[in-house]
Every structure is written in structure tokens, then in C-alpha cells.
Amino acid sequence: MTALTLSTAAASGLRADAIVVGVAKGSASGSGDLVVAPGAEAVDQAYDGKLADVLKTLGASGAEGEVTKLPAPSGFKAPLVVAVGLGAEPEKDASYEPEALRRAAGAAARALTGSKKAAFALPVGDAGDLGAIGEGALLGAYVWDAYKDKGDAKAKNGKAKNGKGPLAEATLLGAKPRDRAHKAALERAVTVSEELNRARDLINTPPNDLNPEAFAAIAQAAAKEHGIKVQVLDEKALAKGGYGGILGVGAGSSSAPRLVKLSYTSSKAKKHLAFVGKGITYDSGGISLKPAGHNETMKCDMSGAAAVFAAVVAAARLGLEVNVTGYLALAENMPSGSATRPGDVLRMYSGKTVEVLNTDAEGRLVLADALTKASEEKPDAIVDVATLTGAMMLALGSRTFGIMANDDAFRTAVHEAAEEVGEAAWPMPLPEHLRKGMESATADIANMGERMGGGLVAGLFLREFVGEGITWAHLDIAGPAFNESGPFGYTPKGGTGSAVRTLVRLAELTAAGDLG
């Protein structure tokens, strides 16, 4: 992964490949002319203080994301600016929003591929910025190559034969090394990143060689090495114990499912927070067969999962003072003779049956199985994640997830959570009367309702299974999980690993005493 490293060292004086700086839109009178971020005094000067007319004649305008490379300015050691778009200027005496430079990095990282070193000097306010830009820089130097062909044996920085490796090093200028609050901003970035992508990793992985068994074992590795409790039930305990969701969705398949429980505890912990992941590492559909041209991504159906397991291991890096458990619901869902059939009644781990109506309407009945289990311990609060519904990709697109609660005052916690770390998120409703919907002639309740509203009726669904008088969230990520699209900002094409950094928030604020 990208190294990150802190310099006072002036920008002229730098070995480096490059120098990252920001320009935005002006904002002064409302002209829109182009203006150099601060941070970027040095390499502006050594221009005479002429680059943003230099950056505007090679068609610069300080748009979000935009790159824009030149010749650095005669004596400087890198041979390299990138200029990138942060956007509109701020108002005077207001700076850049975290958000904006954590994608303004990113782009820069992503444009800086196959590099061995670039310096970022963007705007720095203060330790939040710094982490911000760090975040940014390792997010979007992220490169997934692991199944290319890498060719010699060689070969130089494992770069891929047809490809180029990520930045190796990204220095941020600016700061202060020896500052208290800069070193944790940087190492928050670093452990933050670094299990962001693993989860990366994970999602992208294709799914012949992650089945929930390769899945649990993953786990159990980085358990052992982060000093995290771990617990994994197979298909044997989890017939035993009675987990009739998780065993019913992986009935089908020649890999068995399980369910990893992840203890991380802290000596001065005074709550506890549990995570839950929808962890399909493939989604047929089952009996009820996804059409053509829906099954080529559904690898990315563990992405709760991995976001879950990438949460708790960042919490136990940063030795948060919270006590923090996640359960992975680990299951293939495919079609065979032995897969359950629509009809088929599950009676689930907490006792309630449940009719299958639809098998494409797994990833609830996984989670309904963990959410009982996670009620046991009285947590302070549940957490779920998960790809679990097409239809909340059409309320809210493909960047932003959708968050439900048995309480409002968390859901709005939650949703404040993830727009301070800078995932796009939406408060949604659980009406009442969507529930009349998933009656059951035969069951306690059926998997499907309404087809209107349904990620609110998967959400209605959920909350059967949550302990009584337990605080409890559902994150629905369906839309921003997995990027079809072209890289943008720090998110690249494939896997995003939506959702950590908001467990991660929450995380810390419960550590400090400032969620609940």
C-alpha cells in the first residue's frame, strides 16, 4: 500500500515525482476566475505568480476532481505539477471542506499512478484536514490488480504486466511531524485506509476463491494478529444452534455457510456497539434466478460483511475505548436440488418462521439470524449493513446509502456520522403500515411484501429480529457498494468499501462519549 509520510520541507527542495497543489473557483465578486488554494504559495511564486493564468490557458477551471499537469517552475527538484479542482472557493475566513480535499487528494493520487513519489501541498487548516488529505491520497492511489498477469517473476514494485502500481509514496506538505495531533490525524488515515481497502480487496475478490469458508478464514488471520476475539460456527454448530436463515440461503450451495463472530474489547469500554454484515459471497438468486446480465457483479454481495470486519479491526488498531463486535453472515446463495425452494418455510434462530417467498430475498434472512444472535448481549446499540435491495438504489441512486432505525434520534446520529467522514447518506422511514404486507398464511411472516417501498419493507423486515428495547440502525448500501461506473475522487471502479468509515465515526464517538 501507498506510504504516508508528514514534511515541513520546502516544495522546491522535494525529490519527488510530482507536486500536488489546489486551485478552486474564486469566489470574490462571483467571477469564477481561478484561484491557487493556500498551501501552494511556493510553487505559485516560483511562477511568477502567474499559475492560474498559466493552469486557464491549459483549460483549467477548478472543477471538483479536475486534473490538470505542467512543467514544474525552473529549480524545483520534481519535475511535475498536478494541479486539481477543489470546487468553489470558500468565503472568506471559511476553508475547505474535509470532503473537498479528501477527493481533491484522491484524484490527484488516482491521475499519479505507476509514481514513486508525490508531495501534496493542499490547504491545511488543521489536524482534520491533514487526515482528510492522507485519507484521500491512500484511498484513491488504491489499484486492484491482483489477477494480472505480473509477468517476469522480476519484475519491478510487483507492477502489473499491462498495468502500472499504485503511488508508492505520498509525503503531505504543510504539516507539522512532531505535532501531537498531526501524528494521530496521520496514523488515523493510515489504519482507517488500509482496512478500507482491504475491504476493497475482499469485494473485489471473485467468488470462486472467496466462499464463506475462505471468508471466515481471512478473518480468523487478521483476528489472531490484532489481538480480536474470534468465533466461527460452521455448518454443523450453526444446524445445532437452530440458524435456520443462514443455513436455508446456503442450502444450495457446495460451500457451507458461516457465521464469524469478532470480539474487540477495550479495559475502559463503557459501551458496547455490535456490527452486522450481509456477507453472500454470491448471489444467484437461488431458485428465484436473477435474469441475465444481473449476476456478472454479485461477488460484491459481502460487502456489509466486509465493511464490518474492516470496522472492527480499525477500532481495535486505534485501541478505541469501545467495545465493538461484528457478525459476519457468511452464505453462497445458489440454485441446485438441495437450494430452498419459494414456499419453503425457515424457522430462523429466534423461533420465528418465516415463509420464503422470493430466494433472491436472502440477504434479510442472514441478517435476521445475526441480529438475534448480536441481541444477546445487550449491546448499547446494533448496526447493521448491506447490498440488500434494488430498490433503494432507485430512491437514492448509486452513491448514497440509506439508513432506517427503531429510533430517531439515532438514525439521525447515524446520518450526521456518515456525512462528517464523507459518505453520502439518507435518512428513510419505516411506515408503519408496509408491515400488513409480509403477513404469512402459513408463517410467523414472510420475506417479501410490498413491491413498492422495498427497501422500506427489507427494513420493516430487519427490525423483527432486533432485541427488544435495543437501539438498532439498518444501513442499506446497495447503491454505493460496488462503482460500475468510472473511477471518481478517491472511489474507484469496482469495490468502495462503503460504509467503513462510518461504523469507524461511530465507533469513536461512542468512545467518547458522544453517541448516546
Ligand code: BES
Contents of the next structure:
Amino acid sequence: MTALTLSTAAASGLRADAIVVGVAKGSASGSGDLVVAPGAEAVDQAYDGKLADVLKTLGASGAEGEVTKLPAPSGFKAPLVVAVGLGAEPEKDASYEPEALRRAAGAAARALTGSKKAAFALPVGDAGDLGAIGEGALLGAYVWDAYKDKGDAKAKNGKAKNGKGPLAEATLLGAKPRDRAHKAALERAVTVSEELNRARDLINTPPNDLNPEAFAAIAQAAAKEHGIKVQVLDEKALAKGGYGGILGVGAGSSSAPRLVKLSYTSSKAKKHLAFVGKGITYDSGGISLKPAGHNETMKCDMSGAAAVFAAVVAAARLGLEVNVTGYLALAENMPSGSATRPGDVLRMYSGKTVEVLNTDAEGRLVLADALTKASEEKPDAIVDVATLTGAMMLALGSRTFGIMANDDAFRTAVHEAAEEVGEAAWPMPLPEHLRKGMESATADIANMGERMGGGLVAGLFLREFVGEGITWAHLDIAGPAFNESGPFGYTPKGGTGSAVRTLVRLAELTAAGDLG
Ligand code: BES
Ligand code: MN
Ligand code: ZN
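Having seen the form predicted alone, could you now give me the structure of the form predicted in complex with this ligand?
Next comes the full complex, this chain leading.
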């Protein structure tokens, strides 16, 4: 992964491949003119104060994510200046939004893929800005090339190395290396970004290599490394415990399901949060098979579990003063002679029976068992994360996740936490009338209801498996979990690590006593 460092060196003397500066669409006088953002004064001076004019000549506008490269001024040790657009300049006396800094740093880091070292001379108002720039750089530098020829196959096919590695080092200017808040912000950015990037790796790993057993083994190893208690229930233990939902979904696969419980505890904790993640390592739909065109990206269906895993490890690494328990509900949804059929009834871990009318509505089945299990410890709140419904994508698009909850204040708190860390989310209702559509003539409930409002129907199903009196929120990340279009800001193509930062923020807020 990219290393993150701080430097107090003058821009001209920096030994780096590039210096990153920010540019924005000027707001003063409403002229929409290009302005150079604070932090780049020394660079601008070296161009005789004409950096904005030079960039305008090159076609720069300051638009968000726009990258313009130009030769560094004479006398500079670094050969290249990279100007990245921050969007609109803030009003007078206001500062750049952390998310604008995060995105700009990400776009610049991605443009510098293959470089050794880049210095970021972006506007740093406070420690939060520094953290955002650090996060943006580390997340934007992410490269997924684990399955590409990196030269080792050259002898075999005579072809050159395929692709470039990530930017090796990002050094941030404008920080105070001795300032405690600055140091803490940097450490937080590194921890959260490393774990988030690991979640991306897991999501991107092809499903023939990441089955439930493999995922559980990775979680087990990480837990051991970071002092997290871990329990893995294999198919035998799941059968003994009566986890009918997880077993029913995994029944068709030759790779057996797992339920992983990760317990991070702090001696100073006053509160307990539980995170539950949907971990379908591949969703073929099962007997209700998905058609071609709908199954190519379904390795991403474990993104919720990847987010929960990353968040628990990040909480442990940051030593947050809160207990966090993560549950990864892992199964592969495949059709076969042993698969669950539409019409089968499953007896869930809670004791409730579910008539499976559509085997492609499998996420709610594995989550239901994990929610029941999570409820046993009576945590102060449970948050589940899942790529649950195509309906949520239709409702909110591919960059925003939906938040449902059994408590309006908690739903609002989760939404605010998401906004704070730069994740787009939106509150969704759980309309009571939609429960009727899930009535089953045979079982206590069916796993499908009305097609309209399918994301809310799924939320209502989950709600029935949350223990009495426990505050709960459900994040449907089907849209933002996997980026099928081109990269933008600090978001790469493929697995995005959606919800990781929101979960970490929720743990921080709970530790500080600011949540629930
Ligand atoms: N994993 C899918 C939802 C999904 C779709 C995630 C697209 C990411 C991108 C989920 O298991 C599913 O198949 N849901 C069904 C539910 C339906 C059968 C009630 C859906 O949304 O169509
Ligand atoms: Mn499905
Ligand atoms: Zn699914």
C-alpha cells in the first residue's frame, strides 16, 4: 500500500515525482475564474504568480476531479506539477469541504499511478482536512492488480509487465508533524484507508478464490493479528445450532457456509455496537437463477461482510473505547441438486419458519440468522450492511446507500455519520402495509413480498429478526458497493469499500458517548 508521510520541506526543494496543487472555480466577483487554492503559494510564486493563467491556457477550469499536468517551474527538484480541481471555491471566510479535499487528493493520486513519490500541497485548515487529504490519497492510489501479470509471466509469453503499481508514497505538506491532532488524524487516515482497501481487495477477489471458508480464514488471521476474539461456525456447528437461514442459502454450493463472529473489546468501553454483514461470496440467484447480464458482478455480494470486517479491525487498531462485535454471514448461493428450492420452508435460528419463494432473495435469510445471534448479547445498537436489493439501486442510483431503521432518531444519527465521512446515503421508510405481502400460507413469513418498494420489503423482513427493544439500522449498499463505471474521486472501478467509513464513524461516536 501507499505510504503516507508528512513533510515540512519547501516545495522547491522537495525530492518527489510531482507536486499536487489545488485549483478551483473562483467565487469572488462571480466571474467563475480559475483560482489557485491555499497551500500552493510557493508553487504559484515560482511561476511568478501566474500559475492560474498558465493553467487556464492549458484548459483547466477547476472542475471537481479535473487533472492538469504541467512542467514544474525552474529551480524545483520535482519535475512535475499536478493541478487538481476542487470544484467551486468556498465563500469568503469559509474553507474547502473535507470531502472536496478527499476527492481531489484521490483523483490526483490515481493520476500518479506508477510514480514513486508525490507531495500534496492542498489547503489544510485543520486536522480534519489533513485526515481527508490523507484518506483521499490512500484510497485514490488503490490499484487492483493481484491477478495481472507483473512481469513474472514474462519468461513464458515474452510480453512486458502489465500495468503499474500504485503511487508508492504520498507526502502531505502544510501539516504540523508535532501537533497531536495532526498526528492522530494521520494515523486514523492510514488505519481506515488500509482496512478499507483490504475490503476492496476482498470484494474484487474472484469468487472461485474467495469462498466462505477462505473469507473466514482471512478474518481469523486478521483477528489474531489485532487481538480480536474470533469464533467461526462451520457447517457442522451451524447445523447443530439450528442456523436454517445460512444453511438453506449455502445448501446448493460445494463450498459450505460459515458464520464468523469478531469481538473487539475495550477495557474502557461503556457501550456495545454490533455490526452484521451480508457475505454472499457469489450470488447466482440459486434455483431462481439470475439471467446473464445480472450475474457478472455478483462476487460483490459479500461487500457488507467485507465492510463489517474492515470496520471491526479498524476499531481495534484505533483502540476505540467501545465494544464492537462483527458478524459475517458467509455463504455461496448456487443452484444444484442439494439447493434450496422455491417452495421450501426453512426453520431459522430464531425458531421462525420462512417459506422461500425466491432463492435469489437470499441475503435476508443469512442476515436474519446473524441478526438473531447478534441480538443475544443485547448490544446498544445493531447495524447491518448488505448489497440487498436491486430495488434500492433503482431508487437511489449507484452512489447512494439507503438507511432503514426501527428508530427514527438512530436512522438520522447514522445518516449524519455517513455525511460526516463523505458517504452519500439517504433515509428510507419501513411502511407497515408492505408486511402483508410477505404473508405465507405455510410458514410464519415468506422471503418475498410486493415487487414495488422491494428494498423496503427486505428491510421489513430483517426487522422481524432483531431482538425485542434493540435499536437497529439497515444499510442497503447494493448501489455504491461496486463501481461498474469509470473511477471518480477516490473511488476506483470495482469494489469501493462502501459503508466502512460510516461504520468506523459510528463506533467513534459511540465511544465518545455521542450516539445512543
Ligand atoms: N444481491 C442481490 C441484490 C443486488 C442486485 C446487489 C444488484 C447488487 C447489485 C440480491 O440477493 C437479490 O438478488 N435481490 C433480489 C430480491 C428479489 C428476488 C426479491 C432483487 O433485488 O432482485
Ligand atoms: Mn440474490
Ligand atoms: Zn444477493
